[in-house]
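Just one chain is shown here, as structure tokens, and it is the form predicted alone.
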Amino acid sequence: MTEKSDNTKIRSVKRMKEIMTAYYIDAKTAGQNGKKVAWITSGGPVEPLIAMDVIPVYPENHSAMIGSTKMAIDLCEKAEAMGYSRDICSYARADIACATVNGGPIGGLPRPDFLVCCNNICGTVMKWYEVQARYFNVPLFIFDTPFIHTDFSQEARTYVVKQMEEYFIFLEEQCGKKFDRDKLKDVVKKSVEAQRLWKEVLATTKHNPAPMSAFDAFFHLGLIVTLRGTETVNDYYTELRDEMNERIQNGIGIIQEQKYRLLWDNLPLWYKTKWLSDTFASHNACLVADTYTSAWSFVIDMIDLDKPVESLAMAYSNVYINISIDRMYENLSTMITEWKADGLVLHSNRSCKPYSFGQYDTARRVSDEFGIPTLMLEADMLDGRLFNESQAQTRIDAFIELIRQRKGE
């Protein structure tokens, strides 16, 4: 597969890299500028941190960078030598080991002043953040969100809202100043706008040919996770959306001869994104959407700007992998219809068990309901020791052949 020509490359990539570089420089020099740094889980309530001028840092984002630069296996092995089981999430292993050696592509993360952990993505994060809180000897706030099987009960809502208020008190203690609720309202407004813009960016791939792929979305997701609630993010996604619409108007697709439209479920294989992208592209197949990057836009409609505290409690409880398999399937089936998918690729991710649980049932339901082929890739989002390239190649080739047969080719 040849490199993308100049007219198919996404211009905004350069701007994204500039923003992320400036962000990490700010985080690493926070102490010199009188600012606090908080490590926070990817599904954690970041808007209150932004409102308090705290710089949020995401170990999961950093672990994804470690995977993309193929530094993960070494760090995972270091964590295993420290006594951590290979069965533990590879994000956690990489981060725990990285902290002890200032490893990774940016020489380690800036030291946290405190940690914020929300268990809406998994239970592993609580133990992971307890480990790091002990290592750095800093306070830890745990934000507990009940799992939502069917409906978000009034009792659960009251429980989470109360925790949000406790979170504000914790932040006041750590920052030494009063929590600014007016500023929070403004930050939440910007956060909702960022999610709306991100949703518009992702929706551009409904066009055929798609102006970008899920592999591009994995990269551009960084800002909606890290700095939602800031004007910088909104400006960036406005620019990216406009570029995607410009590509559509000019007939530019990320895969110009796109024939097959695929969906992706679960986290990416960070160390194999290019190989997977090239492999699918060699079949003129484009992953036009995915459940992972879309998860940051699923809860927009739950937010009432006049009730920011209650809305945050609702939104952070209803994240994609804190809801039942049936509700997850509803989201997925809507995407299959709206993106006109010819097939579904599921990453059975050894590290992320809450995301991977029930995938074989999901694949069967998709085949029965939509009649499209499904492909299960068994691997890990970070630990390349669990990926077999030749096996994956064989499965992808067979999967595409099934799609061709279904389309009568």
Given for the second form:
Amino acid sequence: MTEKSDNTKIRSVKRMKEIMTAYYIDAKTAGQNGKKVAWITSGGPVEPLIAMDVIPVYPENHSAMIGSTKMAIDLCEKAEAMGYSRDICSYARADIACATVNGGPIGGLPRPDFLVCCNNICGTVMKWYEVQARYFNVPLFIFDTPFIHTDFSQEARTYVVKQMEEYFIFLEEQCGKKFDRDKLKDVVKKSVEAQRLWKEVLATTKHNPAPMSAFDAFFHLGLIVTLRGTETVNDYYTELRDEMNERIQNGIGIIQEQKYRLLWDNLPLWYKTKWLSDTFASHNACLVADTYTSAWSFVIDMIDLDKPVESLAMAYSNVYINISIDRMYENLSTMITEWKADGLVLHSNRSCKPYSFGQYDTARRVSDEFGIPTLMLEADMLDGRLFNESQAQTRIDAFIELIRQRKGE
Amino acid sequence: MISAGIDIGSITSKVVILDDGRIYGSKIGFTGYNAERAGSSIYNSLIEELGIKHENVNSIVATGYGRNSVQFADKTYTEILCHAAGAFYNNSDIRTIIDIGGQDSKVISLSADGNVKDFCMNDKCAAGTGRFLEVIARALEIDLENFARLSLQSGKPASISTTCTVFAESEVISLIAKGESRENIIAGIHDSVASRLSSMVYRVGLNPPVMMTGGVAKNSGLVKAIENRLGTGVLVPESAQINGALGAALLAAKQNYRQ
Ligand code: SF4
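Next block, the form predicted together with its partner chain, ref. the form predicted alone:
Complete assembly follows, chain above in first position.
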């Protein structure tokens, strides 16, 4: 008799872990290899760094690792003891505290040679990066992307494109070499390819049963954040996409007997992904997609390979949480239709105000327009002190009851 | 056909027995630390009083935070569905339910056919719950039963600025120290709970008629404060405290699990 295979196992995970390990080893030994390290925000323009052979490091990705390994509360408390308010984003708190003790699962991030902060994700990152620039006593480049309420004005466009040019000059000064525009073109091309492949990976979950879930996407997202613009990423996502298609062909779903398809909004609860995925799975519900991991693919069509500088500036300005609630809603409603969602789970994330703002209006619009149940889960992406399992359980149970009721079950 | 609904709340547990869809009997008791024992002992003593044998009960549904500890239940549902079913049974015009429980409060919106449209529960905090009122009653050394009467005598409700139970308790203590009357303090407390609850109502959308369920609904002072905040009347059914168990029994009655 053959052993029953475990459908929850995704083969590529092993490769992903190897790539991430190699990446962090490279970053931590950069100095010995004569390479520079830049810390950069997750939504920041990374392609120019790769073009200059600088190793980009993402405190947010690192904070997510701190969350998954359940080391966040200690570090958050440490930051609070240092005087930072509990109301500050927990990614920032974890990172600021971690830098002082070299804590976390990999013994801290490598020391930065300089910092790049793009405020297209929030205002918190500006203060956070200023704190770190002072702590490490290194230069900081701030890339300012005006918030897009309706349209992106010509003035705003000129303003961000000009900053791209200033960014290149900053990099030339930091690296002591000329900025290579041809190389940038090549990197941008790879980066767009990575985003396209990632979009294809995510699209596989439109299939029934979904070959993977948003919980898997949260994990596999790591590469698009950290290494987009390199060949490694493209090879990896090709492999992952093929694995997903193979699962589809063999009718393998990530959960047993998937009956309900759910969408997730906002960042994950890094310390509770297993519990949440088991809880939903116990109701035969699969989180098939989410706005967070899809955010990287919402803007790929804006990138014009013939005009890398201008179009990069545009794409980085238009990221998911730098746009109005109306535009966010457009993206979300397209997803509800394309993924045939039976319900929407919104994580009201105490840390991330720009992402959580407007969620009640969004939920109301979704229920008016699509008639599907919505669930608001109040928690935090890292700070487990803001999550209550038994209350979440009741909310999830009730939400699934509403989905069943709607389907007449 | 006989069906039973068991609602294990954080403070009290309630059992309702229906005979062919009509309330045959009900009982309320304290949950204590052993939810499983509370459920079975209240249930057993009720069926004994009613002269019913367990074997003759056709279906049992459990609800409430301790629903999963009722081993002898045929099925469990959350309080949301049960409160909706109970309220709709009482009055099928109801569109909004406010339930204040011991450790959480919820607002449920219903569609015309009695289905749940949306719900909202208070966050990880006791403010706006039965527990909150208990803590304040202790600080004031007044029985909760007297809260309604006293608050309705208030000339000018004190302003309670904080919504956190622990801080509100110390705020109340400092109001006492300043010589504020108990009537005004209680009215102020009711208003602060009402303000929290009404914002939950607006989250799911205020759709009258509104019904209030749960043991706290017996407090007419609080009901009045909520009416003032919402600008609409709030109905309190006779069976407010057992509404969740009633709903559970009604849902149980839909299915005969042990023919
Ligand atoms: S506030 Fe939100 S966008 Fe800003 S760093 Fe924190 S999680 Fe990221």
